[in-house]
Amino acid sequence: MIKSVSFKGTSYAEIPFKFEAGTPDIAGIIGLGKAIEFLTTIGINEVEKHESELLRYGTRLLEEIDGVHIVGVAPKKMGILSFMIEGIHPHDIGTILDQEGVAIRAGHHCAQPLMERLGVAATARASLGIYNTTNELDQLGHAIEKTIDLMS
């Protein structure tokens, strides 16, 4: 970002070089390469198939639990299960699920305009990926039922 530094003064590099301070994200580049290699080995179609199956399974599971409302049911959506439980704040859901060994996100998910449009302050969100299983979704379902029991 600089051309030279001395006690007499500093001169900055020309654009765009003066905006490229520091060491490049070498670890990030290597990690991205390994992620691409991993997904290529499995096959992107297999990844999509697995995530779609998990989403269908998880959606049916949550729909069967009284008091759970799934937010976002577009026909072609990714492996995201956003939900709310009647009378329970999403941050409380996240805390109790965490104690049950289930990791979710709770909040506005950097989508405040959408949340405002939906008329909600926050949702709970389970993100599904190639590394998840139906057993983990069953664990999510049990933890949600426990949350409802504890907060009722």
Second form
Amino acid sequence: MIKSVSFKGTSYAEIPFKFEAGTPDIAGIIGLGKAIEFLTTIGINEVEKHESELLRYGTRLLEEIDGVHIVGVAPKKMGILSFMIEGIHPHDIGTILDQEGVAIRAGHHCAQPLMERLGVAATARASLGIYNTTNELDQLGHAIEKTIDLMS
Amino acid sequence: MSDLRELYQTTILDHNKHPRNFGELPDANKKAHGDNPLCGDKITIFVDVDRDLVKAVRFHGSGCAISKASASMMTEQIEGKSLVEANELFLNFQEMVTSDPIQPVDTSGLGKLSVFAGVREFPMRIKCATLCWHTFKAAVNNQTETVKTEE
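Provide the structure of the form predicted together with its partner chain, given the form predicted alone shown above.
Below: every chain and molecule of the assembly, starting with the one above.
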């Protein structure tokens, strides 16, 4: 930020304002405030409990489908379910699940060295949050079964 | 589901499971690598060009069903064709998969490759289908740099 600008010269505001050029990310700041409010209203422990319940439910669900392998089973893992389906590339899984109304991420997840270590080109990954439900996990399960059916 | 069947046609699934012309070509006099850094697809195309004729073409690499089937069917279609004919096929193919999905699809001259018409409904997947073609073009043009779908 400047203090004053003229054809004779420019002077800058005091640090730290000097380094704050343009309009700050006001919408982002308000959004962050609302997100914190949302989480504190529910309580972070409740969030953690809900996520780990979903994770447990989802893990059991995927383990029961033939040909599905979960990648990453650390005991204190957060609410993510990375998985592979035998013989089906994660990008094909992503497209088919998308058509079934289930949004996941597919690819190397910006972690190519890890993919190399795991010996895979890519994985499919469902992320679970406070806003997800066990019904949605059932929907994921059905969509995975449809994927296997379609691609075989 | 009907859109999905349109995308994953039986022919495509068959070529995905049993890719034709898959492997290296020791006699290749042209070769190029292609990468899709966003999804991690990798392909190498080997071509044996005799004057202006594609005598043999092979590919290897890893990728999704669309990219593998596209490469497999491309090699089947261009083997035995002249470079001019192969390029014409490439242009028609690219035209088809990037055309507006609400317009009637033009598959003229594409023969078996018209099974990829469904790709135009899935913008994210167009690059999966075209990577092999761009890599083939790079090979015959003696381009040594890896072809990338993203800059």
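Numbering follows the first chain given and starts at 1. Just so you know, these numbers come straight off a predicted model, no measurement behind them. The term rigid core refers to the most C-alpha atoms you can superpose between the two forms while keeping them within 1.5 Å.
If you fit the rigid core between these two forms, you'll see the Cα of I130 move by less than 2 angstroms. A movement of the C-alpha atom of H142 falling short of 2 angstroms is seen between these two forms when the two forms are aligned on their rigid core. Aligning the rigid core leaves the CA of A21 displaced by 3.8 Å between these two forms.
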